[in-house]
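What follows is one chain in structure tokens, specifically the form predicted on its own.
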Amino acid sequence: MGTLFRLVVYSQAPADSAARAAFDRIAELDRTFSDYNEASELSRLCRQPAGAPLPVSADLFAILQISQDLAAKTHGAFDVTLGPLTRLWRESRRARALPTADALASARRAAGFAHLHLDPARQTATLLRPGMALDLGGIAKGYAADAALNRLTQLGFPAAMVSASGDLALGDPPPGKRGWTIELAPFGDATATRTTLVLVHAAVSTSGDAEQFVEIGGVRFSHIIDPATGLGLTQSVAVTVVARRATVADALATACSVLDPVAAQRLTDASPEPVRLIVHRRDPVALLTSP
């Protein structure tokens, strides 16, 4: 999934075997979700001929269902079928050059969540257009963090935290604490005023361009794709979402990075579970936060 996972576990009993089981679960999901691995289940699905249904695992079907539901709610602001655009933009970031109009048009024709069909009865996924590719980068880390925390809890180690880059899944609090203390440093600026959260049985996800960006022609582009242009986002924001599950927090943070502030607030307000939205802006300096 292109990131590092870290576990923090509090226990009076040795936790080595439980930690290994949690890392094994993460590795299993990496073999399922990674679009960097040609042997992953996701990659095999993307090689399937257009219109040919493929039976998929419970994990892959579940994450695609969640993704499609959010894609519909955001009218495509969150869309895992943007894989062709994601791959094109990776090449542009490496070359520090915008893609050609023809390449961009071709990638956009191969994307669109309406062209991914899921059959719950048969647990199959079908890519309906030639050249389609899926990218779970906006949700897979959160899903894996949830799964690892669940594995630790099942094995008797509920006082734990799973960190996956900008995504955190938090279980019972550390001994003697009322919760996990999380400090948000917008844009990685250690000198900026920080927002401090104290959380238990919750998840935190932050999306932004603090680390992953490229400057082309004097314009700063994020790694996050704007579906409206097919290019990286140019508005510099750091979006943090606090939710019950890391899967939800991860996906919503990605979606809210693309949406305008009013639409982002409307999306989180409509969530069936409590969600807090915090948006830091680089210029002008501003902070939007919901309860």
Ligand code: ADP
Contents of the next structure:
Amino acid sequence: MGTLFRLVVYSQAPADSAARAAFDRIAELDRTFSDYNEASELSRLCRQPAGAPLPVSADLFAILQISQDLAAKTHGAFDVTLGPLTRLWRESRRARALPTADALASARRAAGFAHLHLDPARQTATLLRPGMALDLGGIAKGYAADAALNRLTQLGFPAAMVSASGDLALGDPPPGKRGWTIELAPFGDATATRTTLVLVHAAVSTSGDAEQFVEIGGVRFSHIIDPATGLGLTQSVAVTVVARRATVADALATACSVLDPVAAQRLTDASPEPVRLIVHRRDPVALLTSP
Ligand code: ADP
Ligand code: MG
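With the form predicted on its own done, generate the form predicted together with ligand ADP in the same format.
Okay, now the whole complex, with that chain kicking things off.
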């Protein structure tokens, strides 16, 4: 998943083998969800001929179902079928040049959550258009953090935290504490007040362009795709979502980066589980001045 996972476990008994099992679970999900690894289950699904259903694992089906549900609720602001566009955008970021109009148009034709069909009865996934590609980068780390925390809890180590850079899953509090103290670093402005959260059985995800962005022709673009343009977001945004599960927090943080502030608030307010949205920064347009 292109990141480091870190586990923190409090216990009297040695936690080494439980930690090993939690890391193994993360590695298993990486092998399932990766769009870099040709051998992953996700890559196999993407190689399936258009219109041919493929039976998929419980993990892949579950993450796709949550993704499709959020895609529908956000009218595609969050959309794991943007794979052809995220791939094209990775090349653009590397080359520091915008894609050609032709390349952009053909990637856009192969994207769109309406072209991914899930059949819960058969647990199959069908890509309805040729050239489709799925990218779980906006949700997989949260899903893996939840799964690792579940594994630790099942093995008798519930006082644990799983962190994957911007995504945290938190279990029972550390001994003698009310909860896990999470400090959100201020973005850009070092004088801004820090937000401190004390949380149990919760998840925190931060999304935005603070770390990953590219400048092309004086414009700053994020690594998050704006489905309206097919290119990276140009508004500078950083949001944190606190939720019960890291899967939800991760996906909502990505979605809220794309949505306008009113739609983002409406989305989190309407969530079936309690969710808190913290907006650190949202600039209308980030135009850079040449040095
Ligand atoms: P990070 O990977 O920095 O933690 P996010 O959780 O916001 O940040 O995920 C960003 C990733 O999500 C991108 O690198 C890409 O793989 C994928 N992605 C980009 N745009 C979208 C989008 N509009 N909807 C869903 N996933 C997206
Ligand atoms: Mg995310």
